[in-house]
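Encoded as structure tokens, the following chain is the form predicted on its own, with no partner shown.
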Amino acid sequence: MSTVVVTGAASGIGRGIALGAAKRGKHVALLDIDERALAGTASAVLAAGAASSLPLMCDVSDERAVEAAFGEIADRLPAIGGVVANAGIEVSEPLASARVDSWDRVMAVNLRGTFLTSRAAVDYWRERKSEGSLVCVSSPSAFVGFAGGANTAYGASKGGISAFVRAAALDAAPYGVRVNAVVPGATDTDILYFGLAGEALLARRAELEESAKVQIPLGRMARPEEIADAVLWLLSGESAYVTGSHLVCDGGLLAKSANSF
């Protein structure tokens, strides 16, 4: 059984994918800075029927780091057989206001290390020539600007890996190499109730199922599981003349017009 590899595993989507992996027999390698929710997704993911399950504090904006986690993986795990550039972070700043500082972090562990995952494992491959199959997250916002705005770094990191997706695809084929991006919509993580407890909580999550209702044509967020069913098919043989394409599991948001005429 091969090795999946997911970078920002440690909660949210990321976590989810790597949970829909072990259900596979997989072996799974999480790669995340949060080394106590790291530890939890490792048990989980153990829980679920992994193969095995290796925890690697990584930051993917790290260039050494890449490589030296990317290093333990071949090391440890049988070989890697899907790789997943999940990591993000998103700061909401408007425009006028927005800092440079926040810009940089959010394109150092967005766009910088999505390519610097995608260039570990398209390099590990491309080495041992084997087939590989790569799913960089991208976004909603890669292709239209948020409802309530505040979005530039967020929307432009993303609206990057859409670009590097279509690139990357090209150079990674003849290494029999897929790339493809998934387009998760809104989806049902602690990340949207981050800080939140008790009913400010309830209230929020009440608020967004509302909101969902309207705005999405399906009428509600997504679930992790919905999310990673979609990149583990992009990762399986079941796609194998899949590449350079978008994946979007929105729920129907990017087809729907603002307004009906």
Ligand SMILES: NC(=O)c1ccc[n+]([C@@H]2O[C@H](COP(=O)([O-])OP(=O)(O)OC[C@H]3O[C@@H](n4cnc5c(N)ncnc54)[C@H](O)[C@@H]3O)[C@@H](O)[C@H]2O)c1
Given for the second form:
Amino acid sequence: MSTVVVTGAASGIGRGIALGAAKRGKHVALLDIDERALAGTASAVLAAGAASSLPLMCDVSDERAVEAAFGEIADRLPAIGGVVANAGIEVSEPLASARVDSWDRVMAVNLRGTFLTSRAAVDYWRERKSEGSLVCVSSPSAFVGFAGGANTAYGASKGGISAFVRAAALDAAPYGVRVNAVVPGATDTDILYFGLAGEALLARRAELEESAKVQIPLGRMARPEEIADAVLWLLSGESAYVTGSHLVCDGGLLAKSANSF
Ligand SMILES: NC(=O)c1ccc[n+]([C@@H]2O[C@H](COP(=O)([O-])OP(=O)(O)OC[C@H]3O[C@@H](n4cnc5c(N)ncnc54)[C@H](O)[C@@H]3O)[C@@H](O)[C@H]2O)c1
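Now that we've seen the form predicted on its own, could you pull up the form predicted together with the named molecule?
To see the whole picture, the full complex is given below, headed by that same chain.
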């Protein structure tokens, strides 16, 4: 059984992907910066049926950390078949007052992190002359501006990831490596509630659930495991002829115009 590597695996969509890989009996390497949550997910992954689970503290924006993590996975786990560059952060600031350090941090984690993870993965497969599937996590904000605004850094980072995926697919194809993106719509994870806790978090969730009923054609937010199913299909042999593509998994959000004329 092969190994699946997931970045940002401690919570949310990454945790969902790790659990999905575990249910398919894979060896799962989990990379994240949140040590406590990572340990919890690693145990849950084993309980869900993973052949093994390897939690690694790794900041995806740090070149040496990413290289070291892939080195350790290569030493300790069977051949890597799939890699998911999922780790991401969002900072919501209106453009006129947006801070340079926020811009740099979002670009470092989302865009450089995706580049470093992807480079390590493609190099691994090229060196071993083995096939692999890489999935990067984009967003509807790669394609449209969010109506709520204050999303320039995040949107630019995700637009960069979408362009990166197309270019990377061409570089990786000669090695038999596929590179695709998943585009999750609003998914009920911590990223939507950053900085909120207790009552404030519950109030925000209720607000988002009400908005989803009106704004999302399927009338609700996604669950992490629904995004995970799309990612696991892209990792599997069932998508063997798919590369350079985007799999939109957004309940119809991008298909819909707010205008009725
Ligand atoms: N939730 C949504 O609505 C939504 C929609 C579209 C795209 N996405 C994307 O999905 C991905 C996963 O987000 P999520 O919704 O599960 O959020 P989340 O906050 O639940 O999970 C993100 C994970 O990434 C980890 N992380 C953050 N910085 C890191 C770093 N430097 N190195 C390694 N790990 C790091 C966090 O610790 C966390 O475990 C992100 O790329 C996000 O942009 C989310």
